[in-house]
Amino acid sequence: MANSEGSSGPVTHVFRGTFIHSTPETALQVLEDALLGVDTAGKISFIGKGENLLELSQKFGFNPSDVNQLAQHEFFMPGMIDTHIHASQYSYAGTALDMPLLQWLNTYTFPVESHFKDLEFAKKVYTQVVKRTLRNGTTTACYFATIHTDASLLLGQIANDFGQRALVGKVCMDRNNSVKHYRETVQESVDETHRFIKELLNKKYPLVKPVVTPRFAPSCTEALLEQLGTIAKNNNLHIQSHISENIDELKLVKELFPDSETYTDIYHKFNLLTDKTIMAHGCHLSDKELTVFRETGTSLSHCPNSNVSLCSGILDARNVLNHKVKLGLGTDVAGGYSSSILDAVRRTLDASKVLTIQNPQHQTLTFEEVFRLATLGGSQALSLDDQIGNFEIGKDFDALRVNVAARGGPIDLVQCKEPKILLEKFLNLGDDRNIVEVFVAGRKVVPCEDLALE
């Protein structure tokens, strides 16, 4: 552990205790009876050994007596990273799974994001969907909103309100004959696109973005994407859509875009595809179409329980991996029955095994591994890495303080077990009571008071 002087302000929380956390070449690290500290700014600014406390105490200027000492069944985590979220889709979650992906969103998707250009309805489910996710300890997502730009600026204002990190797209789509008062012109989706970045960029919120959001291919004309692409680019923007989640809608892009070899070709032609594009699914991605997304920095959201929920695929998210495209995981609400990052986790686990149970040479993704994907990787997919995604002196504090065995929680403990099996316990029975605290960029935004749902 280094110590290192990189605070940009004076330390107003320490913190001694197990911290466990991914890097790029350890999937995972125990620090045990560490020392963090958090600047002003909500940076950390120390991490050290307990033993130096004294130390450390001059160095920086605290109390040793105000130290926060985590108990012994507790540990920080980074915060977990919802890479793919409908936002617009929560009130149903937990429901209408019973259709493949393309009849499901004509019969229950589009008819609900409809309703959204009511704002009262829209502030009743935004401010459910971000209380429930930061309660499941997301501290960053990334939002798909509804073509309304009024409403998608009010999810931006609500996920700044209650201090989740965000990326917020309002939806482009010029194409839908099921709803068909659910989709734009081509010029209104380039105006209020242009009007919704304009106007959430003005609020000038800390740790909420707008996103670029074509819905996906078979939802836009080439004109839009065409125009969707400049935008980004112009704007130096992220980016995110759908990409082969199903065979049928494979079958579908190929007759809309007959000209494109394949469904990579045609976010790529018109410039949708960057270092700061996210793309959820891939199920049925090629080898050649990975190495696109590796040469262009593109990334990819695996979201296993839509995957399986709507019959669309399973992932191989080892070839992904072993292809060195960044990934990170996604709940995929309502698709997603659930808004939690820890049912990702298994989610993610139980995909990889399927995949060696048809392959016994199949190499199984790790627990380990998956966390990562859940914390660190979110950060790489999102190009968020430099600031969130685990404990590194200058990042972002966002994370969570675990209680494995708080009181009325899911996890018996019979006896004392090291941090390692303790997290993964955690990742394999724990839920949102043993999230005692969660931070964001320093800021303790679980528990609160205006957090408590309604």
The other form holds:
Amino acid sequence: MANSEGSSGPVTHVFRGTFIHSTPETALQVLEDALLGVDTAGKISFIGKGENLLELSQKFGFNPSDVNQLAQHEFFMPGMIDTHIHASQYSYAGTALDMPLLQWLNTYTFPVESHFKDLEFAKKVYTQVVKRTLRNGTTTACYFATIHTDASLLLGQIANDFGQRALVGKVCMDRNNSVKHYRETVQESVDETHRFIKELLNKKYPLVKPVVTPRFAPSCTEALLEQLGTIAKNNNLHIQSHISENIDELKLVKELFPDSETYTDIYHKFNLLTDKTIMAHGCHLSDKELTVFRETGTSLSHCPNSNVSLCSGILDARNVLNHKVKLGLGTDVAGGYSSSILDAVRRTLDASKVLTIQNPQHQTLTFEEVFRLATLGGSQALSLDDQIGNFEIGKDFDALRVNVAARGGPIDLVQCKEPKILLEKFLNLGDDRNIVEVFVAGRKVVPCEDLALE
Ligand code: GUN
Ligand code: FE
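Same protein, different state: after the form predicted alone, show the form predicted in complex with guanine (GUN).
What follows is the entire complex, opening with the chain shown before.
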């Protein structure tokens, strides 16, 4: 570990203790007795060794007595990244998991989402989901809202107010035969997408950005997909959607788009696969389609809770990684019932182990690899890895202060354990009681007075 330094403003916080993160080369890197400085812009200004405290304090102009020392069972890890979550569906999370995808959308999802025309209702649900995910350690969330522009703008405002980094998508859909009042015309969808982008960008929220959001191919006509591809391109924006989640969905896609050879081809044809595109699921993608993902820089969001809860399929995450496709984790609330990326970590390991049970040749993911997917992998999937994802000088300080032995928490420590074991315990057994502080761009967002969840 070098005493590296960045070119940044004055140092406002310095922490000393164990830091655990990933790099592209190493799934798990442990920095023991490290010193990390954060500047006024919330960026990491230096990382050094504890033994060099005096020298670093002189160089960066801080008082050694102001250093914030971590306790014995504490460590810092990068904030977790939820690459796919439906903020609007949080209202029924934990229920309604008794149907496969297409019936589930028609029966539960579309009727609930249609209520977000009501801004009071939207405010209540969006405030809850932002608070809850922050407490669960999600420092960055890539959100689907609903088709309603004003409610989607409200989600952006709430994320900004509570200090969460977010990509927010106003959902676009001009096809819906089951809940007919929950759809737009092509023109409405295009006009409202323009308005959403313009108004959200005008707010100049430092951490909240719009994402172009065709719901998925079966909800969109070719005319709409084409226009959304153009809007994303002209404004250099992120794009998110769903792909290849469930077998009945694949059959429907073949019926609706008879001229496209594969599901992937549909999005590709309309310029919706870019290095700023995040596609959820992909359980049933072929190797050929994964190659198109790699070539276009499109990423996948692995949502294992949802994939099992809706009996959709099991993504072979190892195969995705072997194809060098960017991969992050998603909760997919409310297809997935948990809003915690810690849950996504556990389900990802379970899914990988199920594949190994089915085929002993399958190379099971390790907890270290899945830790990387929840942090650095998510940042790569969102093309934000130049800003977040690990503890690199110049990146924003998005971090969780974890106390594995938190009083009243779920983990009993029998003896003092090495950091790697503490991380493994936290990933498998921990919850929000162990996440004692959450920082986004250097700002402490948990605990926060407003974050009381009564
Ligand atoms: N495909 C299209 N819309 C949705 C959604 O809301 N959730 C999930 N899981 N899949 C979808
Ligand atoms: Fe989804």
